[in-house]
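Shown here is one chain on its own, the form predicted on its own, set out as structure tokens.
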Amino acid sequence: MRIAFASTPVGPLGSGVGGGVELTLEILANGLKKLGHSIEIFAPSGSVLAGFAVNQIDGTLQTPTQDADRGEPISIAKGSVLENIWDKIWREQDKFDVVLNFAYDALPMRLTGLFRARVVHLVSMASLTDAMDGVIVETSIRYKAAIAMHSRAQAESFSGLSPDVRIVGSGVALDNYQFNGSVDGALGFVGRVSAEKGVEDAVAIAERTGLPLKIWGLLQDNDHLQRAKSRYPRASVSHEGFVTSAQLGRVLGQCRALLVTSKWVEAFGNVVIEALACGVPVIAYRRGGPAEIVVDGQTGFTVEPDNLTQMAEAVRRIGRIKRADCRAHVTSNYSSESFARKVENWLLEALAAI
């Protein structure tokens, strides 16, 4: 297949602003290329993806939807990079069999049936606003096989979604993640430093357990982090900055456990399989995609959402987890090759449905 990737319009690839979408796009670009498909990427100016030429599209970046209120209407920024990406793909659409959209935005959804090329959408987040819910649900019903999601929990957050929606999971390039069999070390947290990611709860656990906490990720809300450190002054916390997936794969294995304390429904949780690939057990709230990945008692623990007591107790029991089992779980279920195959099958089904 000749495939166009329409990237997230919230930031350039490689900046970290796009969160897990950036890793997903990278994994799929390489995985589908290995399967013999041609990939061309359209992304905001300043984007970098090793091994691929990226169409650099100018324009105003979109505000991430996770910052919107439930009742907020859909809006497009003046001079939007989102519009410019899709205008460029429209003019070049005859080069492609299928256009794979990674943006959590209404415009690509509305364009689904208007292109000569097949347009499909890998939805990156769970339900966030009523307006986007309506567009996603309508698109899933009107266009067979046009929508795929990462987890059952993500799909279940939308009311009225077509049962035709595909669940494709995610994957990691295992060679990029160094296994470490040691249980010593700090606690880890990976993700944007922001309220919805629950950084404050991770800091609280560091204080309760007396273990240091290392945070990797874009410092999106420094005030939130400073308030958390002020509230839990006995916690030893270091922000290690934003790192690439390859860099993360070299350092994450040093952690005793990864804490996933998200306050919203994570569509999947790429950081979970990244940690497991390094042999690091995961302790996650029983909320969203991470709870589907972690095998309780085998690759980590899942606890009641927002229950700090249960999470701290899980940290104390983390030595019971065999780190080799964590790596084996990812190898069997979440390799980049298996993820690419699932997406390939979905795209072929979408093309057949025209």
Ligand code: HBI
Second form
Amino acid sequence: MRIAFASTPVGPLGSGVGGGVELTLEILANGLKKLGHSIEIFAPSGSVLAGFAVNQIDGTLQTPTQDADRGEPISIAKGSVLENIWDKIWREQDKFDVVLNFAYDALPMRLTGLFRARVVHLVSMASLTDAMDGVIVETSIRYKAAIAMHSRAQAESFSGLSPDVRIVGSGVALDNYQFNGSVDGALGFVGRVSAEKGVEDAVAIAERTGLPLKIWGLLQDNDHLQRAKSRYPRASVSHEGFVTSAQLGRVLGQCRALLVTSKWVEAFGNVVIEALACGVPVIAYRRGGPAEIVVDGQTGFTVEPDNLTQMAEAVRRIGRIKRADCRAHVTSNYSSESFARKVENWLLEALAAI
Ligand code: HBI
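What about the form predicted in complex with this ligand, after the form predicted on its own?
Below is the entire complex, every chain and molecule, led by the chain shown above.
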């Protein structure tokens, strides 16, 4: 298939502003290319993706939807990069069989039936605003096989969603992640440092257990981190910076456990399979995608959401988990190859569903 990738309009690929979507897009570009498909990428100017020529599109970046209130209407800025991306894909659409949209935005979904090429959407987050819920649910009902999501928990967050929506999971390039069998490292936290990722709870656990906490990720909300540190002054916390997935794969293995304390419903939780691939067991709140990935008692523990006591207790028991089991679970369920094949099947079904 000849596939156009329409990237997220919140920031250039490689900047980290796109969060998990940047990794997902990279995994699928490489995975689908390996399956013999041709990929062309359209993304905001300044985007970088090793091995791919990216159509650099100018324009005003879209405000991230997770910053909006639930009742907020859809907004689009003057000279929007989102409009410019889709205008260019519209003009070049006869070069493609499929347009795979990675943006969590209304415009691409409203265009689904108006292209000669087949437009489909990989939804990257759970329910955030009533306006976007409406667009996503309507698109899932009106266009067969047009929507895919990463986890059941994510799909369940959209009431009225068509049961036809594909659940495709996610995947990581295993070679990027170095297994490490050592069990006595620091606690790890990976993700955009922000309120929705719940970094404050991870700092609280560092204080309760007396274990050092290492944080990797874009320092999106430094005030939030500073407030957490002053609330838990005895916690030993170090921000290790924002790293690429390849760099993360070399350092994450040093951790005793990864803490996943998301306050929102994570669509999937790529950081969970990245940690498991390095042999690091995961302790997660029973909320969203991460709770579907962690096999309680085998690759880590899941605890009652926001329950710091249970999370600290799970940290104390984490030595029971065999780190080799963590890596094996990812190898058999979340490789980039198996993820790319699931998405390939979805795209082929979408093409057949015209
Ligand atoms: N917000 N409007 C909008 N569009 C996106 O594509 C988008 C977003 N917020 C966050 C985001 N994408 C990604 O960081 C997450 O999907 C991972």
